[in-house]
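Shown next as structure tokens: one chain only, the form predicted alone.
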Amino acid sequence: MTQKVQTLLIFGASGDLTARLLLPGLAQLLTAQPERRLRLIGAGGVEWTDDEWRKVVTTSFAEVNASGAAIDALMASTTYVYADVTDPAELQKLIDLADGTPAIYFALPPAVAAKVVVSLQKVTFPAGLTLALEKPFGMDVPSAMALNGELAKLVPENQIHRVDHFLGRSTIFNILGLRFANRIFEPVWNSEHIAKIDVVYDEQLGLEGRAGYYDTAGALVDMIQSHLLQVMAVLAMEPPSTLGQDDLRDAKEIVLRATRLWNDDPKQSSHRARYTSGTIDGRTLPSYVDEKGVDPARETETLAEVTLEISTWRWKGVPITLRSGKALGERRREIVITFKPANQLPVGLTGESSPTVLRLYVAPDAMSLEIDINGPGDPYELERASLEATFGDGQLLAYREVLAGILDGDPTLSVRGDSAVEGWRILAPVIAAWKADEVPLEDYAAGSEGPDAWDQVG
């Protein structure tokens, strides 16, 4: 049976986010679901013709070898409108162009998106309207709460998708399966057996021309306040009754509400640094302060670490460190669970005993379990071994899953309003301490592992 036609309105369609992430994700979704009928309307501040817009769509679709009836139908009807989406009159015209139930994707800077939300309150739109916004959701607790209040004037919470594409990654689903479908892990998933957890997302890439956004955000807001806190919440949550939107998001929110800085001390539980010139895989990178568009006076960090504690019976006393940075020598995207060492070795067993370590890798998705065993030589001497498994090829784009949720009216993979506020509440002391220069901004050479004085994470 052919599905009813829906309309996806992309505000900010002429921007990089649309071409690089949204359109390839949409193409994968429609290729996999040829029965889906979707009208795509792009709106932006660049004066493109429909033909110029179609070239952008065609190029992005070709990246994932898009094909099929749904792709053909979309290409035949897609259109582009040059518009100021903060103007209520122009917003009304765009809404009126939509077929079926529209979904609006705000591929816009946060400040502009907030203005559009207010302007939409002066527009007539159908009851089933869905809104999708990119992070950051506000810039602190008051602004996040204010944004939630403005959104609530438009549609119910379950029609608001605060997009965190990390929640669409297959790694998140792998965490759920690993924890809850394997009895060997869940009984030891607590402070009695786990010594520490590290969530690391280190990149070799530098600024890559993103100064306009990144220099006002930095590593803390860009990665830790949103993505890595959400990963932590999934990793640490109690078993939900179902994977439905309410149960899963309730479980994450309970974790976030219980999360605070380690020892409540932003000076000791956080670190920040900024890269200087260096070489990565033969590429020479300039110092961050010399990158085009960077204002050195902002003192924007490109590497951030924050150590947290979840004050629940399960996690009390376990340090959880979230780390992310740019221009580092090694690309590391992993969750590292370090277990406590064995209580006692039998007398006569020699060699160095190390804690068991479970590593979950992101893109490509895999895992390793590092354990001590008796080696092939001396049967009384311990040696290290690694048990490895691959979860899958990871070819499904995160934005495919995100867009499927938006178009199907399922916000399970989005951030709920109260969780958006909690993310800012957790890190507010760190942000304040950094602004007051109570935590030094250190340097590290591009291509290094970070400042020499920092402890190794993971």
Ligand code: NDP
Given for the second form:
Amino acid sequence: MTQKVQTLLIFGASGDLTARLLLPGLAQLLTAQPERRLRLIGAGGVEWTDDEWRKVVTTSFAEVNASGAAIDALMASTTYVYADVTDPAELQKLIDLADGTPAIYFALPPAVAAKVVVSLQKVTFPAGLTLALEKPFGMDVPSAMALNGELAKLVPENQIHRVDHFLGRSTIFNILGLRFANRIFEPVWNSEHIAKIDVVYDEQLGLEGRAGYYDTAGALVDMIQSHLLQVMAVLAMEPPSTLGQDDLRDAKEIVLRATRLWNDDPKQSSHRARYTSGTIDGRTLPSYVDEKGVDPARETETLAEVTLEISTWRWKGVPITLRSGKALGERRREIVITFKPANQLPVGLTGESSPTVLRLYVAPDAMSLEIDINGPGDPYELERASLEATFGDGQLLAYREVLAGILDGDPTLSVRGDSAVEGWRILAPVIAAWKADEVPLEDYAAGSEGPDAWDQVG
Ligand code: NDP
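One more: the block was the form predicted alone; return the form predicted together with the ligand.
The complete assembly is shown below, putting the previous chain first.
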């Protein structure tokens, strides 16, 4: 049955996020759900005609082979408005264009999005309005709290989606299934059995022309403050009784509230570095500081590593290292859970015993469980074996899940206001120590594994 028409207003529709991630995600959702009827209104700072906008939409939709009745209906009705969305009068006009209760996606620079939130207070809109905001949400604890306060003047918390698209990734769903649908993992998922956890998201890509955003954010804010802390929260949370928005988000928030820097010491528990020129897979990258638009005086890190502790009965004493960077030699996206050594080996078993390691790979999703067994040669000698599995085909785009949550009014997979603030609270001592130059900004050649002196993660 065809559904009632909804409207999605994308503010910042002329930008990179819209074309590269939002529109393909939307197309995948509508292709899978042809009964949806969605009116799409783009508003942006580039003076496009409706036809030019439609070309942008068509190109992005083609990437995922979009088709079906919902796509046709959207293409027939989508429009674009060249507007300054910080202006209350223009905002009012845009909201008045919507059919039914709209959802607004802020695909805008964060400072502009914050201004729009204030301008919306001067506008009349339907009570069910949904607001979706991108990361970074604020730039520190006070600004995130202030933005939460301004949003609260507009709509209730469950109509606010602080998007963290990592929460829409199949990896997150796989962690839930692995941990909570199998008897063998949960009993050992604690400090009695786990020695350390590493969450690594190393990319081979360099800046790729995104200095405007990245040079003011850096690896810590771009990746760790949002995505990797959220992954950690799902990995470490107590089993929720339901996956409803309150239970899941409460469970994550409890983890984040209990998280602090390892030994409360930003100097020992954080590292930062910036890439110099080098070669990755035959591609030569210039030094980060020579990339177009970079201001070297900002001392922006392109590789960040932070070690944390979750001060709860379950996790006390387990170091959790979150690491992410650009221009590295190897693309490594994985969660590495290293177990403690066996309590006692029977006398007579020879060879080297290594701890069991569980690796959960991200995009493409897979896992390996590295264990010691008796080798095929000497039956009393330990050898290493790896049990490998791939999880599905991982075809679903994270932004499809994000947009489904927004259009269905289900904020389960978005970040709640208190958790957004906790992310900044956890990392505030690191940001302060880096600003005060108490942690050196090291160098690594593009294409390397990062600075030699850093401990190996994973
Ligand atoms: P862009 O700078 O590419 O796009 C922002 C768009 O907003 C531009 O087209 C800009 O138009 C428009 N804009 C700015 N001010 C106004 C205004 N007052 N009225 C109307 N339009 C305006 O940024 P991105 O798309 O890359 O990022 C948007 C958000 O998404 C950011 O918060 C970013 O952190 C987040 N994000 C981006 C990702 C990405 O891969 N791009 C990934 C994850 C999150 P103009 O410049 O002509 O003014």
